[in-house]
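A single chain, nothing else alongside it, follows as C-alpha cells in the form predicted on its own.
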Amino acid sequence: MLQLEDNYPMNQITTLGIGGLAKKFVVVTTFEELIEAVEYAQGQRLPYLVIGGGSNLLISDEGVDCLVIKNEMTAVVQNDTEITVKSGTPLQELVDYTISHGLADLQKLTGIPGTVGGAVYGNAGAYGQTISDHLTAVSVLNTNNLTTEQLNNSDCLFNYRDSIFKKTHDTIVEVHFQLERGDPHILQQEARDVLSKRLVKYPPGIKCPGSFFKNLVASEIPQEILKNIPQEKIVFGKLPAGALLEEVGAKGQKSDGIEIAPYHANLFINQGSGSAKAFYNLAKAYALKVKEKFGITLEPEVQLINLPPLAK
C-alpha cells in the first residue's frame, strides 16, 4: 500500500534545500509501487513527477501541483562484464560497486550525487568520462500499458549533458551497461584523484544543485563568437560556463541568501535562507550579463522545475 503525503515540503529532499509544497508526494521502492503510484495519478487526473536524489533541482518557492514520485528503486546485477542496474539507485553505490568488482568506465563520476535514473537523463560525466559513454540499453515505463520498453544507447539522443529523456520525460526503470576489466586498485585511485578534486569544489554539506549551467562545446559556438574568446578558456573542446560568467564579474555575487562561489563562478549556493526566486533572478541576471558581452546564450544544466524558461 502507497505511503501517500499531503503537502510535503520538497526543500527536505534537494541537495539545494529549496521549494515549495509537493501537492502529494511518495516514496516507491519496486517497479510494483511505481505502477501503482502512476495509476493513483491517472485516476486522479494528476500531473506525475519522478524524482531521484534531488540534486539536480531548482523547484519554485510555490511547489508543485501534483504528485512527486520519489524513485529508490535500487539493485545492482553483474553477468560477467554486464551490469544492469536499478534507476533509484545511488550513482556512488554503482561506481562503488564496478570498481571493487574490477570494472571500469565509470570509476571518474565518483562523487557525482544523486541517482543513476538522474545522471542518465541528464548525460551526467565528469573527467573525460560520461555515464552514456558505456551504456548499451536503458528499460523505460511505457505510460500507455504500463510495461516497459528498452531504449539502445543511439535511440537515447544522448548529447552533451542532454537526452531524449529531456523532451519525452519517460520514467528511467533501469540500465544496462557493458564495462571493461580493470585493476581494482587503480580504478580505485582513480577515483580518489576524482574526489579530492571534487571536494575542492564542493565541500561536504554544501546546498547547491552542482553546475548551474551547462558548459558550450566550442565547436558548436558561432565563429563569429569564438573569435572574441581566448583560446586558453577552452578546455578539452569545452568552454567552461563558469569563464564566461567570471569575466562579467559573478563570482562571490549575492542576494538574498544566495551566493556564487567566489572561486567559482557556475556554483549557487544557497547560504541557508535562499529562495527559489532569489536563486533564479540572481542566474537569469549573470546569463544576461553573459548574453551582452558575449552573444552566448547560458542554458541550465539543472532542471527548472515551475519555473520560467531562463532565456526567456
Ligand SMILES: Cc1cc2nc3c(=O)[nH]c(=O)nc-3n(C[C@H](O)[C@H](O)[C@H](O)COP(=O)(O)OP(=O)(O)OC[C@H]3O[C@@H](n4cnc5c(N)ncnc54)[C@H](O)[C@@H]3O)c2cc1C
Second form
Amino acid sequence: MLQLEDNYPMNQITTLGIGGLAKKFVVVTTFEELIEAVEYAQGQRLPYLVIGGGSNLLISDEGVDCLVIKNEMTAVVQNDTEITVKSGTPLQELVDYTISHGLADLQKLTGIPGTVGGAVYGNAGAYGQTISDHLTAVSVLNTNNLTTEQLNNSDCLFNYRDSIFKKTHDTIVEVHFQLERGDPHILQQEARDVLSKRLVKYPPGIKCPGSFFKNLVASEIPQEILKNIPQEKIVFGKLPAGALLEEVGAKGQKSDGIEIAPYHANLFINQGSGSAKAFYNLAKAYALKVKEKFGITLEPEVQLINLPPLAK
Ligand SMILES: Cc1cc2nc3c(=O)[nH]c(=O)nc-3n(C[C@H](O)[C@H](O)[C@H](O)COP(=O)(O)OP(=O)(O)OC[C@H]3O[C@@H](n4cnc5c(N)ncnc54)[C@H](O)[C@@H]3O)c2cc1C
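Now show me the form predicted together with this ligand, since the one above was the form predicted on its own.
Okay, now the whole complex, with that chain kicking things off.
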C-alpha cells in the first residue's frame, strides 16, 4: 500500500536544502510500488517526477504541482563481470560493491551523491570516468503497458552530462554494466585518492547541488570566442565554467543567504536561509556577466524544477 503524503517539503530531501512543497509525495522501494505510484498519477491526471537522492535539483520556492516519486528501489546483482543494478541504489553503494568485488571502471565516481538512476540521467562523471563508459543497457518504464523495455548504450545518446533521458523523461528502472576485472587494493586506493581531493571542494554538510553550471567542451566553442580565452584554462578538452565565472568576479560573492564558494566560482552554496529565488538570481546574474564578457552562454548542470530556463 502506497504511503502518499500531501504537501511534502522538498527542502528536506534536496542536498541544497531548498525547495517548496510537492503536492503529493511517495517513496517507492519496489517495481510494483513504482507501477502503483504511476497508475495513481495517471488516474488522478497528475504529472509525476521521479527523483533519486535530490543532489542535482534546484526546486522553486513555490514547489511542484505533481506527484514526486522518490526512488529507493535498490539491488546489485553480479554475473561474473556483468552488473545489473536497480536505479534507486545509491551510486556509492554500487561503487563500493564493484571495488570490493574486484571490478574496475566505476571507482573514480566515489563520493558523487545520489542514485544510479540520477547518475545515468545526467551522465555523471568525475576524474576521467563517466557512468556511461561501461554501461551496456538501461531498462526504462513503458508508461503505456507498465512494463520495462531496454535501451542499449547508443540509444541513450550519452554526451557530456547529457542523455536522452533529459528529453524523454523516461523512468530509469535498472542499469546494466559490463566491467573489467581489477585489483581491489588498487581500486580502493584510487577511490581514496579521489575522495581526499573531493573533500577539499565539498566539505561534509555543504548545502549545494554540486557544480551549478556545465563545463564547456572546447571543441564546441566557436573559434572567434575561443581565441580570446587563455589556452591554459582548457583542461582535458574542457573549459571549466568556474574559470569563466572567476574572471567575472564570482568567487566569494554572497546574496540573500547564497554564497559562491571563495575557492570555486562554480559552487553555489546555501548558507542555511537561502531561497530558490535568491539562488536562481545569483546564478543568472553571473551567467549574464559571462555572456557579456566572453559571449558564452553557460548551461546549468543542475536540474531546474518549476523555474524558467536560465538563459531567458
Ligand atoms: C556535493 C556534491 C558533489 C557532486 N559531485 C558531482 C560530480 O563529481 N560529478 C557529477 O556528475 N555530479 C556531481 N554532483 C551532482 C549529482 O550528485 C549527480 O548529478 C547525481 O548523479 C544526481 O543523482 P540523484 O539521484 O541525486 O538525482 P536527483 O537530484 O534526485 O535528480 C536529478 C535528475 O535526475 C532525474 N532522475 C533521477 N532518478 C531518475 C530515474 N530513476 N529515472 C529517470 N530520471 C531520474 C530527476 O528527475 C532529475 O531530473 C554532485 C552533487 C553534490 C551535492
